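The chain below stands alone, shown as structure tokens; this is the form predicted alone.
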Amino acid sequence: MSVVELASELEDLLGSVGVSVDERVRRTASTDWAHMSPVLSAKLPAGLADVVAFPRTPEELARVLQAAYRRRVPVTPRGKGTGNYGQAIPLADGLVIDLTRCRRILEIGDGYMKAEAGATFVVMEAAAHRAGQDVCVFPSTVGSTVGGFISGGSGGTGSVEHGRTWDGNILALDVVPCTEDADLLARKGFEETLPFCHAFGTSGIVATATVRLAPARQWTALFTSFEHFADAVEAGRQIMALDPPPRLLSIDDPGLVEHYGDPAAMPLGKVSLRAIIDTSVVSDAGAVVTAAGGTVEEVRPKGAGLLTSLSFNHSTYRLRKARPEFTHLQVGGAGLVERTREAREVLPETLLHLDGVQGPSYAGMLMCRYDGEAALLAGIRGLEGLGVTVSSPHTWELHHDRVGLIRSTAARLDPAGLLNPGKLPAA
């Protein structure tokens, strides 16, 4: 009854086009890319929204949360649903708030942009370019929303130079709590915005974000190939140390390259190193590649979009389309590049994809044949014993070193525990 009453109240607030109880709409709003994980596909509780709301402004978002709080209806916030961990799946059913209509660019200045949570990075990057600037860090899925990326992501294009989202790239947030008097709370700087980064919306829902911009550069795509993985890793380190550094750098095993479909730029049977670099360092990057025993295959001025679509978890998606028996782990740490041979022996049919991150160093995806959850967990322990850090993409709960901070913030801003229940682990 509380959900039925909430749907009626939200229709009065948002109009009939701002609320839906249609089953197809509810099912679409209750899914994300968790099917990338065979563990989550088998175990994730398949929640289904009872009602979906589409606020158009931060103020409407606040009023929706007030109504949900009064009726004690669970709330799951949603951007484009591009996350891979079940972040947008409403485990307790209830209300899903789709923020994609709350999408205005509110302000652009020297070094910053303020946008509503539903603004996509395609739109934001285009707006930044018109102002002679670049968005410092954005996800490899460029259709993602800024609120979804901050709440569910961490790094991406731009992370070689600028780090993760929380490394000074979020200047301010307007956040809505789930309380009786829910209103926009202004949060500025690192300390105040950190509790909402990669928090899955459990500590408050991002309504607007002010992100850092940098002066625009003239980017081009560099495609190179190597016989040996270690040579590509070393060349990548040197390219990341160039001034200015690349916007993106990725390395792939031949077993991944064969699914990328561009053999002229990424020859079959070779390790592929690709980078989005400033045109001013093309010659220097080429010299690094040649000195490391590699070959410059192509410099493609309009290739940045392709390289973005071959980075981070897009590599897993492309492999699993052809070989669905594979799964992946998010990996990093010194052991990943210092003990690569041993790391490849831990799990069956291992393939490696690396992305450059600030340091310069590497993070990436380790793909392997999936032989069941127990074997995968044993493999994680084996990798960690080699100094490889593993962030498992096979759980819908938050699991990082800021969970305590997020939990304490949620205790204040979500006292009834209505925000995305099931995603924040118990103390």
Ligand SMILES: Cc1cc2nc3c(=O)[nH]c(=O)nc-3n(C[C@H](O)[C@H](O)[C@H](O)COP(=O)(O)OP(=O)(O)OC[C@H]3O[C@@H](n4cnc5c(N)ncnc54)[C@H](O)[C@@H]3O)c2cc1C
Second form
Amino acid sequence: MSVVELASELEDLLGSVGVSVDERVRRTASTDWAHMSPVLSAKLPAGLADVVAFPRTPEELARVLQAAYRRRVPVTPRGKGTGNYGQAIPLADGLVIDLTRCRRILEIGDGYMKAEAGATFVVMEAAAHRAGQDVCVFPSTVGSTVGGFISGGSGGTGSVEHGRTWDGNILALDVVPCTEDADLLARKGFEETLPFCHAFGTSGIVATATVRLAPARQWTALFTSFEHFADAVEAGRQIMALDPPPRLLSIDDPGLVEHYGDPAAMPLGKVSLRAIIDTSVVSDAGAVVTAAGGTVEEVRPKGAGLLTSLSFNHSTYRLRKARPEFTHLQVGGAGLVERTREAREVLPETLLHLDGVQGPSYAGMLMCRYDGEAALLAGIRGLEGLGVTVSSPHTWELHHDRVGLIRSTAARLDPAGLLNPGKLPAA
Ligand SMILES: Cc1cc2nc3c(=O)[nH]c(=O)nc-3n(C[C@H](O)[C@H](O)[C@H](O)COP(=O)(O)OP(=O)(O)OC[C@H]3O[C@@H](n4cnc5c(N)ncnc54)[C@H](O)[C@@H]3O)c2cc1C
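Same protein, different condition: the form predicted alone was shown, now please give the form predicted together with the ligand.
Complete assembly follows, chain above in first position.
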């Protein structure tokens, strides 16, 4: 009953185009990329929105949250639904707030851009370029929203130099709590914005984000190949130490490269190292590659977009399209590059994709044949024993070292526990 009443109240607030109870719309608003994980595909409880709201402004968002709070209806915020842990799936049904219509770029200045939560990185990067700047960090899912990236993602293109989202790349947020008098709360700087980073919207809903921009560089795409993985890893380390550092640097096993197409730039049977680099360091990077025993295959001025689409979880996506029997783990840590040979023996048919991150060091995706959840969990323990850190993409609950901070923030900003229920594990 409260949901029916909420739908009618939302129609008064947003007009009939701003709210939907149509089954097709509700189903679309209740999915994400959890199907990337065979564990989640089998175990994630299905949730289905009862009603979907499409606020167009932060002020409308605040009024929607007030209405949901009064009727104690669970609320799941949503950007483009590209998250891959089921984090946008409304496990307790209720209201899904789709923020993709709340998407204006509000302000661009020297070193910053303020945008509404539903702005996509395609639009933000184009706007930054018109102002002679680059967005510091964005994910390989360039069509995803800034609110979704801050709340569900971590890093991507730009992370070699600028780190993860929470490493100073979010300058300010306006967040909306789920309370009777919900209104925009201004949060500035690292300390105040941290409780909303990778929080799945459980501690408040991001209405606007002010993200860091840097002066634009002349980026170009470098494609190189190696016989041996270890040589590519060493060359990558040296390229990441160049000034300026690459915007992105990725390394793939030949077993992944065969699914990428473009064999002229990424020859079959070879390890591929690719990087988005400033044109001023092309010859230095080439010299590093040659000295490490590699070959420069191509320098492609308009290739940066392609390299982004072969980075981070896009590597998993491309492999699984061809070989759905594979699964992935998000990995990092010293063991990944220092004990690679042993790490490859832990899980069956292991393939490695690495991305450079701030340090400089490497994080990446370890892909393997999926022989069931028990075997995968045993494999995670085996990898951790080698000093490989594993962030499992096979759970829908938040598990990281800032969950306590998120929980205490949620206790204040979501006193009735209505925001994205089921994602914040019990204390
Ligand atoms: C093929 C593939 C590649 C990927 N590559 C990367 C990558 O390079 N780097 C990376 O970090 N991630 C990556 N991801 C994960 C995901 O794409 C990113 O985190 C993305 O930025 C999420 O944005 P979205 O708009 O799709 O958010 P959604 O998936 O809609 O939402 C993500 C989470 O944030 C919450 N949320 C959404 N909007 C808000 C808001 N305004 N306020 C509060 N909470 C909100 C949702 O409830 C959900 O919990 C990848 C995923 C796939 C499938």
